[in-house]
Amino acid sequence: MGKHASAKVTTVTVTPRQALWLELMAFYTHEAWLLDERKFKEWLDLFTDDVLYFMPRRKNVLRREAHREVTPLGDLSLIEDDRRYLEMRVARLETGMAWGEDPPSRTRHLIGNLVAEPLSKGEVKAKTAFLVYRSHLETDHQLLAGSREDVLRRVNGAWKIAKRTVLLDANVLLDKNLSIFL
């Protein structure tokens, strides 16, 4: 009997919450690869038709004014896109007229610290931390860090992002542009 023939199959039992975490971590890993491999149209398929992609501004405020640190929805923000604007941003990258992305940036999205909480109506609130490395041309490099809070919804059996709030840790972007997706 060979060494492999004697290997035992082990079954691991997980709770529904652990199963959800495993499923969502695979979802976010897949999303990161789509972005890093510049498969933006496939990335768009991860969003619902009524998605809100929101990136508020972060301000430096005194501790007693911490409630004002992040701009609310409807106030001045870095990005406040619906599905149509996300599609326009992706389409623009493919026109050859997005000069800031020609040649395209090389990115590496590292996603972790996933916390998932079931909501009503089958939706899930998922919070992740990210580090995104961007390399562009010979000397242009950036490292963006922050968190994302998503509301996920099952559509035709697959998870879709219905709302994404991206919160950068930095309050001033030193990049020449923000033409990559986080």
Second form
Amino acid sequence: MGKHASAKVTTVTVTPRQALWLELMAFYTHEAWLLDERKFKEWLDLFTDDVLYFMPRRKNVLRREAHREVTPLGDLSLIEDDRRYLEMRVARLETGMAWGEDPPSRTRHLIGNLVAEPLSKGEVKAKTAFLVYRSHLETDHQLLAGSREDVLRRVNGAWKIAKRTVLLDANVLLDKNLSIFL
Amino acid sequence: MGATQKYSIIDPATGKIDRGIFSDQAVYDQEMEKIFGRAWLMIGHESLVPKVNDFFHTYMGEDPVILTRDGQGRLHALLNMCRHRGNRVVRCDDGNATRFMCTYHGWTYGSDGKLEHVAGMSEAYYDALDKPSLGLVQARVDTYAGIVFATWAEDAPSLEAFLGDARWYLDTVFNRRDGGMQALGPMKWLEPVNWKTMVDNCSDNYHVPTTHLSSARVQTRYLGRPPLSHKDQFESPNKHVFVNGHSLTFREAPDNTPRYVHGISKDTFPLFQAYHEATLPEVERRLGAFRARHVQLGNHSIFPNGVLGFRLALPRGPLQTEFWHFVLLEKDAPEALKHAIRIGSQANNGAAGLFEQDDVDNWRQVTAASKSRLGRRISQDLSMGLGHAGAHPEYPGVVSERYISENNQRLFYQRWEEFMNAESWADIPIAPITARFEGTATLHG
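Output the structure of the form predicted in complex with its partner chain; the preceding block shows the form predicted on its own.
Next comes the full complex, this chain leading.
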């Protein structure tokens, strides 16, 4: 028996909201590692079959017109994928001929500032901020900043993303393309 | 200014071109003057400024320009530069405003560009400021089927003459319906690419089976789209046509099928076919039966920097281009069809586009090769299809025998030389309009 044997066991009580926060933070950390380790098929498993993956445009407008800053669904967006398009993006990488990502980018997804809020029918709204670093080929590199607003739902006991809205903090995207996942 | 430098960058007999034009700052500076300072440039679409006092911020080359619709409904292209110190008077991407106030000293302009108010006109200027001569600098503006063009050149020919017979082909996409088109966008991003490579690529169907094979494969598997193999491309009856400076590709379509665009899949094809058939009588009335039934515009570029239909390739130095991707939809098309085209367009072209993702590293390395000490001394080879293009009995312009050809690229670089070597517009040849424009469609819709 070592010295730890005498250590006092402490139980911490968390509220249901705190428990949800911890659970979702672990979910997003797991997701970030899947992306950075290029396990894209496992990453796809985090989405529901009816997922909408949406990345609107971000415009320069005056403060008093802030409601026009983010383009709505139905306007031209950077990405508006259903499950099939997300699967095509991943399947493309596996052909060995997706030259924009072959050789692949090196990415680092840092996800934080989680705010989670239960919705009706067991769904949860989760907002996070991200900093994503991308390094590609020899010296190409880019830091992408923005937020994600997800609607999550439990499917067979596991959280799945039913809707993701990625809001980039850029007006003119400074990268040569958007071939990585956010 | 001294005598105009004469460029000889392409050998028409061999298709060899000098790579220096993709990276030299001095060449780029001349391009801004001789090409972007002269040509009619696409700057926007009427549907982006539908109401009086609407504005849309755009560029002519690197010059920031406000496209406005004034209180009387007239369009203006105004240099976004206060006449006092030069600050921009608009910092928003778009909006609605009767006046633009400079945030430096408060000079205020109307949506027609007139200088309306100067703080301290009496107290500071002794009423000696000549306000009428100090409006925002205006470009000439005209429209083609809702697309807004502008030019800084007083001596430029009319937009109608500038487009010339290219319009005979362009009409088959942009001028089909009585109700006109609406523009969505733009999506904006910055690529480390010389602007000319994008234009070149618009007539390059040779790259598709190599560059885009991964995307073509998955779209065949998931959406039932046809494979884009080399065999398909080599056997294609489509053609290049270079017409009055503009690089177009087109398909002879005697089979009465809709134009093949991103968004067509096995599932959506019936929707496109039904729409094509339902609108054909109207299109025949507008364009005549031959164009309505037989001619389908493919990828194309309107000189100098309009690409991929209605997209702007805005030069940002010799080594960078800012892309503005729009989607144009026929206003009166069914919502389901508009949806399919929008989803197909943004999923395939654009910064995150399945197809376009794979283009950029090719293009940027073409640009980068022109900076290399040794690489820049070795010319590009654009010899494909030399001697296999010419006049055609049915189609205006210089028509290639085959779809896979570099005829348009050779002629584009020769057009580039014509602009760069000209003292003024008087030295730039414009082909007379000879095509028969059957139907009711006009320049303005």
